[in-house]
Every structure is written in structure tokens, then in C-alpha cells.
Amino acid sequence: MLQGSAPGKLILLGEHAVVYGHRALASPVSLNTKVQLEPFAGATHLGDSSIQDERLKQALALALPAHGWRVQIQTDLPIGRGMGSSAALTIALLRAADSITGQRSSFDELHARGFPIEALFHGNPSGLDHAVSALGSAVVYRKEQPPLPIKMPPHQVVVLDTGHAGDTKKLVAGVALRRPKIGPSLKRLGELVEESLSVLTDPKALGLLMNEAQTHLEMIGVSTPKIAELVQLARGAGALGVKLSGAGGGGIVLALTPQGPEQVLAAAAQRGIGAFACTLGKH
């Protein structure tokens, strides 16, 4: 059986500021999507899949030969929560396609081939998500520039789910309408990325930057009462840094838990909140 796999991602710092020329910091996570191919005497088609999306057929058509394969897709990633599930699928499909011919595409090849597949899911993707999936390393990313891989030690985190997805397009538009009043907060969100690069091995210092970032994300109007509730819950359970990750307006909250995830997971379970542990910087 031929296969390809790729990790999802989380934005650690810099969301929304990246729209205005600042850099963002993103990392792969220890959750993956796997694509398996079985020879089949007929048209390539989707078999078993833990992802249900009508655009999958189009994605298969862009990545794989039109005939000869039955495709199985399995993922550990939550869908539509800003963790790069479509990007992981994209890179896993392209790696599965490579396994047919025995070739190994370079990062540049995977990144370029990934854009039209990611566009099926996101319209006009920045390239950040599938860059992280293809590289399998943390990156700092500035719009319209190549992603810069960086070394980051593994960090234990808990992801808490608000229970609904935010509308990224609407949220980005709302931030634009609130400028220039929120300009200082956007600038500070960008500065926090730069400051983080010297403390990536120090969870306490990194947590402080994450907490400050959450304050500014609230100030630019992309947090919600539910996000604030989850932030307070995780901090109360001992997380060193807690913030929304992604566009906001819903989605997920990221909690840095170097002492272990148990207390945060227990606090979330007690309140009936969906949460799971994973590792940043590892896949």
C-alpha cells in the first residue's frame, strides 16, 4: 500500500498582524493526516475517509492520476478549527502521488503544487499552512515572502475548542474597518513574534508573550466571550500562556502546558469543553 502523510499546524503568534506586513510564527503539531492508495482497476476514487467534504473529489483530481487508485484518508486533526487540516490533506495527497512514481518532491515543488489544492478549500491561501505541513518545522512567515524555517523545541500544549468556527473573511474585514484606531495593537502583535524568537526554549517567557498577545487580540476585536472563558479556565488550571489561535471569533484556544496537560484537560472536562493535548514543534 502506498501512502503519504503530513502534520497540521497551529499559529503561535502573529495572527491578523501578518495581514499588515508583520511576521507570524507557526508550528507543526503532533497530529497528522494520512493518505493511503490501493491499486484499483478503474477510475481513481475516494474510499474510506474520516474527512467528509464535497471538495475532496476535486482535490484527488488535482493530485492523483485519473485512474488506478482507491484512496483512503484518515486524520487526527479537527476540521475547520484553524489547525491546517486542509493543508495537511494537500501535502499528504501530494506525497502519496509521489509514492506512485517513487520520487521525492522538494519543498519548493510541494509548496507550488499545493496552492491550487489549498485554493479549493480557502479561495486565496497565503501558503503558510501547507508550507508548515511540507517543511515539518516551525516557520516565521511574512506575506508574499518565502517561509523561513526555525528551530523550536517541542512544547506540550492543550487545544480547547469553542465549539464553533469563526468566519475568517468576516473577521479580517472587521479588523480592517477598525484601523487605524487599533494600529498600535497590530504593531505590538507583530513585535511579540520577533521577541518570541529569542525565548522559544523558555516556556515561562514564551507564555508571557502569548498572554500579552491575547490582550491585543481582544483589543482588535477578534476574541469572544467564549474564548475569554476558555482562556481564564486554562490559566486557572496552571497553563503558562493562553490565547486564541487563528482568526478568532470562535475556533480554538491554545494553552501552553510544559508541566503536563492533565490539569487543563481535567478542568475542561469538568465544564464539558472539548479539549485535547498535542505537541508543538513535533510531528
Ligand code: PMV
The other form holds:
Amino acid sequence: MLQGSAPGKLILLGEHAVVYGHRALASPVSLNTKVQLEPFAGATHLGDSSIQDERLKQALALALPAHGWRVQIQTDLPIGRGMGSSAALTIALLRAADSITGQRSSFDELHARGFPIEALFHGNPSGLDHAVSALGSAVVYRKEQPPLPIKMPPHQVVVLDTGHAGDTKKLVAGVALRRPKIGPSLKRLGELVEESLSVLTDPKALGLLMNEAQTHLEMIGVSTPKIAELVQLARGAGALGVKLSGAGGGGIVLALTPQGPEQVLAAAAQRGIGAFACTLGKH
Ligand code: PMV
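What does the same protein look like in the form predicted in complex with the named molecule, given that the last one was the form predicted alone?
Complete assembly follows, chain above in first position.
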């Protein structure tokens, strides 16, 4: 069977500050999207006819030949929670297209071809998400520059779901309005990324930086009472570093759990909060 797959991502540090020229640190996660192609005598179409997402149809049209294929999509990723589900789909589609011709596109080709597809879902993507998906490696990313792959050990994390999506565009605009007052917090969020690069193998030190980042994300106004509740819950259950990940305003909370995910998962389950364990690092 012809197919392609790609992982989602999590931002460890640097969200929002990256909009102002600081670097961000992001990593692929052990959750994938898989696209399978079955030969079909007719127009290329989605195998699951219950999906009526126009953007998905356009994505198929941009990535695949117009005729000849029935497309099945499977994903482990939550949709619309800042975990890069659309980026993973984009790269999986392009890899599935490659499998038809037997070619293996380079990172640069995948990244360039991915922009118009990601734009269907994100309007004006920075390119970070589908760079991580295509590289399958942790990256340090500065706007408008090529992503820098870095080595990171496979950290165990738990992702806790606030239950609703944050509106990235609105949150970024809100931060812009609060400048220059929140300038020092944005600067500190950028510095935390730089400091993290020398402690990537030390979960305790990395956790401290993540906790400090959460404080500044609260100060720039992108956290919510629900996020703060999940942060406290995960910290109370022994997680070493806990912060929102992505744009905030909802979405997900990322908890570093080198001791294993069980306690945090149990605490979340007890409160009826959606949570799952996964690993960061190379995929
Ligand atoms: O929620 P996500 O994963 O799309 O991340 C948004 C990250 C921001 O820094 C808030 C915005 C951006 O374009 O980098």
C-alpha cells in the first residue's frame, strides 16, 4: 500500500516570543498522522465520505494527483489543540504523493511544498509546525530562518487538554496590544529558550525553565483559569515542569514527567480531565 506519515509537535519554550524575533524550541511527539492511498478508477477523493471539510479537500488537491486515488487518513493527534495536526497531515500527504513516484523529497522540498497546504488551515503559518513534522527532530526556530535541528533525549511528557481550542490569531493580536508593557516578559521567554539549550538532558533544570515560562505566559495574558488549574494539578502530581504549549487561551498543557506519567494521568482522570502520555524528541 502507498502511504506517508508524519508526527505532530509540541512547543517546549518560546511561543509568542518567537513572533518578536526570539527563538522557540519545538519537538516532534510520538503521535502520528498516516495517509494511505488505494488505487481508484476516478477522481482522487477522501475514503471517509463523512468528513466534509473543504480545506481537507483542497489539501488533497494541492498534494496529490487529481485522479487515481482513494485517500484514507488516520491520526493519533488531537485536532485544533496546537499539536500540529494540520502540519502532520500536510507532510504525510506529501510523503504519500512521493510514494506514488518512488521519489524521496528533501526537507527543503517538503517544507516549501508544505506552505500552501498549511496556509489552508492557518492563514499565515510561520512554518515551524511543518518543519518539525518534516524533520522529525527537535528544532530551534527563528522566524524567517531555516530551522536548526538539535539533539534532545526522548523526554516523557503528559499532555492535558483544557477541552477547547485557543484562537491563535486572536491571542497573538492580544499580546501585540499589551506591548510595550509586557516587553520584559517576552524578552525573558526568549532567554529561557537560550538557557534551555544547555540543559536539554537535565529534566529537573529544564522543568524549572518551563515553570518560569508559564509565569511569563500568564503575565502576557495568554493563560486562562482552566490552564492554571491544569498546571497546578500536574505540579501537585509531581510533574517537574508544567506550562501551556502553543498559543494558549485554551488548548493544551504540557507536563514534563521523567518519573513516569502514571501519577499525573491518575490525577487528571480523577478530575475528569482528558490527558495522555507521549514522548518528545526524535521520531
Ligand atoms: O498554537 P500553535 O501551536 O499554533 O502555536 C502558536 C505559537 C505562537 O508563537 C503563539 C504563534 C506563532 O505564529 O509562532
